[in-house]
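Form predicted on its own, single chain, as structure tokens, below.
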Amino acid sequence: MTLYSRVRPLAFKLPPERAHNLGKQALRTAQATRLSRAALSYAYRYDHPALEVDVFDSTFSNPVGVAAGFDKNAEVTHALAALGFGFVEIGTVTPYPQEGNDRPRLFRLREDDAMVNRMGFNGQGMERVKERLQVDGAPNVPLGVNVGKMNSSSEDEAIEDYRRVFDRLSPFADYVVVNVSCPNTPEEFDETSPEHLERIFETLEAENHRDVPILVKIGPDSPEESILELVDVVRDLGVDGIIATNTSTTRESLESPDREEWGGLSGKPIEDRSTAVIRTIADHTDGDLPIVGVGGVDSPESAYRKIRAGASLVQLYTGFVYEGPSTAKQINRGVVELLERDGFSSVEEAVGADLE
């Protein structure tokens, strides 16, 4: 039994988003010192030569790293890296600072392994994150920004929100992402016509003086047609990769008491259509687009299986909730022995494996 499974019923006992700012407020305090880090890396980091990825430009140790949500406003990077993360995405981030929807907004869904949220974008805006990043420097791994619009803001006032993140926070980013998939916000309008998309990233390449990777965010709920029109759109744009899956709006075969409530699901009963999702779009793009597989994440088989679908990398939030602090190196260890089983010297050989 370790630490965290005896910590975790007493954490479960609080309310969802009050246990999680206090694990954030423990990350902060673990993360305050180079020995204290030096600590949880010696105690939780696993490296093996075989987990390496080179994608987007840079070099990823391996390839588990945590989804936007877990720390929007950079709080904990450093903390993530030292808990053997092979990258951390922040975000989403919006211009300025926002409260977001209602509590309460976040649920556990513990008979599912899952949870729901509704946090509707809110965080502290870009300059408290700018400044952060600039006080702390930015952590030891690949760090991706997460870039989101106000809830308020109208579709010519959303692309001005997006170049303005991008412009505060991509100097400190190896990736940026564009969340236009998330159930939680207003729908004013159509963030995923391809007109709006167009403008999206015309402006942000007219900003992007680093060639920073930019990578879209989609949402595992369309139609496989639906998804293949978005991915021929931003593939067209230039856009340099995708991230699959979003939260879902689905409820089906759910146990839990809060399954009804509203917001987007995540956790294992979306995996097999995130998977699903992620074969999809490979297959359609000849592994040519990188894709990024997120959604019910939290053991080596389920990283492997959107490894062998298509994915360079992987991500997770609600695995790493349920999981504790020794997910990472669980699923990396676990992920080099599923490499070793199959024959394969590198998480690069497997990628897309399973559509040969």
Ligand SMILES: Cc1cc2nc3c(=O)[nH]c(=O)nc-3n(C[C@H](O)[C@H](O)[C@H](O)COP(=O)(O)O)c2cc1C
The other form holds:
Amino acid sequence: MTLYSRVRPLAFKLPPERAHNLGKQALRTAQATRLSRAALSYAYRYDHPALEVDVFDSTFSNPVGVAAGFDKNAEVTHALAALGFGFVEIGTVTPYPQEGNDRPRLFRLREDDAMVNRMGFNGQGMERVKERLQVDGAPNVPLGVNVGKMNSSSEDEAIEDYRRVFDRLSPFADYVVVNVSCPNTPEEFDETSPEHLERIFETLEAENHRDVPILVKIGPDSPEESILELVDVVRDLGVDGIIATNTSTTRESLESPDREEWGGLSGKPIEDRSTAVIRTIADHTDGDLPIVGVGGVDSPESAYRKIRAGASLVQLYTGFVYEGPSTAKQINRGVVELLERDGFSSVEEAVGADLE
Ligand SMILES: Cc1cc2nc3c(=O)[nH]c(=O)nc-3n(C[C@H](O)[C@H](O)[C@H](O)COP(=O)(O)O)c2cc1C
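Given the form predicted on its own, corresponding form predicted together with this ligand:
Expanding to the full complex; the earlier chain stays at the top.
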């Protein structure tokens, strides 16, 4: 029995957002000294040469990262790296602090291994995040910065929001993500229209003096043609990769009492849909546009399915909540076994293996 399997029933008695904040406090304490970080690493890191992935101009020691939303304000990047994650994505970071939606806004769907959230881009804003990155320093794994706009911003103001957050935080980033797929922020205009995307990426490229890779994060709910149209638009604009996918507004075959709460669904129920989106994009782009796969990853098998469908890297949020601190280690160890079983010498060799 792991420590987490004993702590989890207690944590799950608390309201989800309170449990999340307590968990983050524990991680903040655990990353406070070099010695405590080393102890975490010793217990939780799993390294193997087959796990190494070179993508987005960086070397990732393993392909399993923490998805946006877990560490919105860059408070626990060092602890997450010490827990064996191959990369950490902070954010979504907005230009100014923002409260987000009223509570409760995070729900556990235990019977479905899922969550619903309508956090609504709550966060401390870019200046606080910048200060923290300066004081704490960069973690020893690649850092992604997910950038967003204020909920109240008009279409024109949104462009300036992205520009400001990019300008402040891209110096710390190994890649930057433009998040145009949050299902629980107000939709004042079409964030995925070709014209809007063109304005965003032209503005960011003009500021991108360090040539930081820029990715776009998409949702799982649009029909295949719309997803491919969007992929074509961003590819023509020179975007370096796609993160697929964000949470879903669909609610199919769920059991949990909170299944009708509005917001974005994450975890097991969106796994297949998000993997299908990855496969569609990888097929369409002949594997030329790197994909970060996210949605329902919680085991070596689910990570490996996304890799075989065309993801160079994977990320998770909900799986980490359910599986606890040894999630990255368990997944990475299992992926190595699956690679060996199938005769691949590395993750890179298995990327897109299921495509014709
Ligand atoms: C509570 C919560 C907050 C999230 N916040 C963000 C966010 O700020 N920005 C973002 O791009 N994605 C956000 N996400 C989406 C995750 O990054 C991820 O795309 C989604 O949860 C699917 O992965 P999972 O099934 O492993 O959770 C959030 C997810 C959850 C559960």
